[in-house]
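The chain below stands alone and is given in structure tokens; this is the form predicted alone.
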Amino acid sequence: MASLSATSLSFKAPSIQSTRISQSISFGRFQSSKSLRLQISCAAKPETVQKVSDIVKEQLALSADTALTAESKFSALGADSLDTVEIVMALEEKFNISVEEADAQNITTIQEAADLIEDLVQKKPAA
């Protein structure tokens, strides 16, 4: 709440009441009063992840024995922004898809690339 006089302006904070909310969740016979965190993952097929890994190795000129995982970050592999653009272009060519620029900028790992590819392939109209 604020009040104004000819020479000053003052503010008074409204009183805040704290309320604790307790929630009980039950699943069949199991009951929990703790908060639960639900994570949904739409992981790409292992074959897609492998194809993306192969393209990344080729584009970054990595040796064949370089171990890559789905969590491998392009930047950790030495890729700069131009390398990332070239990786996306190679993926578009290999999978016959078109990646929007906004989506391409959000790809930082092999898993993210594979997930996006599978999503785009599924949305692609049948020829």
Given for the second form:
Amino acid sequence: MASLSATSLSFKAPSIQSTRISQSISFGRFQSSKSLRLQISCAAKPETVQKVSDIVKEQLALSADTALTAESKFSALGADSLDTVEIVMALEEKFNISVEEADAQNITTIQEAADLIEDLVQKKPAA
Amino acid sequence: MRISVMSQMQRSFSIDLPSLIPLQLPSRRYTHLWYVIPDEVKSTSLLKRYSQLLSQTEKDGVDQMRGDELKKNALLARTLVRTTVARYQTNKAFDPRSLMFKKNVYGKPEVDWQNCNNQPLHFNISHTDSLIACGVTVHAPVGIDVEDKERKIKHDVLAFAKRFYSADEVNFLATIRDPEAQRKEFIKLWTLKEAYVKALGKGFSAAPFNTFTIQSIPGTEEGYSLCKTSEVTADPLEETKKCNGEWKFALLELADSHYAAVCIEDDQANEGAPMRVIVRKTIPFVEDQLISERIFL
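For comparison with the form predicted alone, kindly provide the form predicted in complex with its partner chain.
Complete assembly follows, chain above in first position.
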């Protein structure tokens, strides 16, 4: 995992992430702010994405073999606002986090939900 | 009162669409509520003709939906909006395809009247798996929300309410012993609260659900009013509620299967006058049916 400290950046990224980061740096100055963003908030782990997918499938009563990807949009799967709120509640329970209403409204894909979850989990004070 | 235009449709087959029966704009304080039941629209040729009404952006939106049923419902939703708004245009040959839409700065869909400013017509749409509704008003922003009466909530209803609703609403729900009755009241409140937020048109963050209460007006069967809790004060006991009449609500049942909430911004000049809702069921270009006219105090 990449880590960010006050004075240095160090990467011990798994191969996929380090490839992505080095690619964006090589494209020149327009990419630099994007690569900085990638360094600070890494995309969510695949396990998190999977757990979110499972919760979404359950809430929307999708068949077990419905192919969901990280990019799947809730609205395209037939979720209305009540479904989205129920999904957020289920995620709060599963990951023991608390989602602000403003953040909850901005979640439109599985990836966004997973990213928010990992962000909140990371910010929790150590037990 | 049934009006069938089936014969018109059979005559003009491929390119020309039949005219929709034109209607006068609603008067102030009236909401016209139109709904379509997806299960009743089965003809693939009819659905194909509906898809010809849509813009490319709308067609792309329909294609994004996963699965045939969701695609069909998305198509019907756009068809309902276009044909409903088209009915109120004074030009009898008005083509629903010519309507353009845009979003306000907060994302609420509106008609883009191009260069014809000061158009009084407002609309709002809501859909569930089994019913799609569109409300139309003049001179007043409107919000509509529909929900299947039998919709099951996966979480405990009171836990859900405590998380999202206002304290007064939680207290109200907590007094209901029967779980089924409690679930129904929860759903009714959900539709009323959604309708308000949609009428407001400023996005959900402008009116978080726990900052306002919608409650029955004592002495009326179906009257509801809105109370907003004030900003956080130093002393929680001093929390004041401002109940105003700026927003009017109606809660109805459609097709015996759905709750529908309508919220409109009050016209100050007519303060105190009741709100009326005229409900019509439609299969665009095929059949329109007047269902009811109701008054809400």
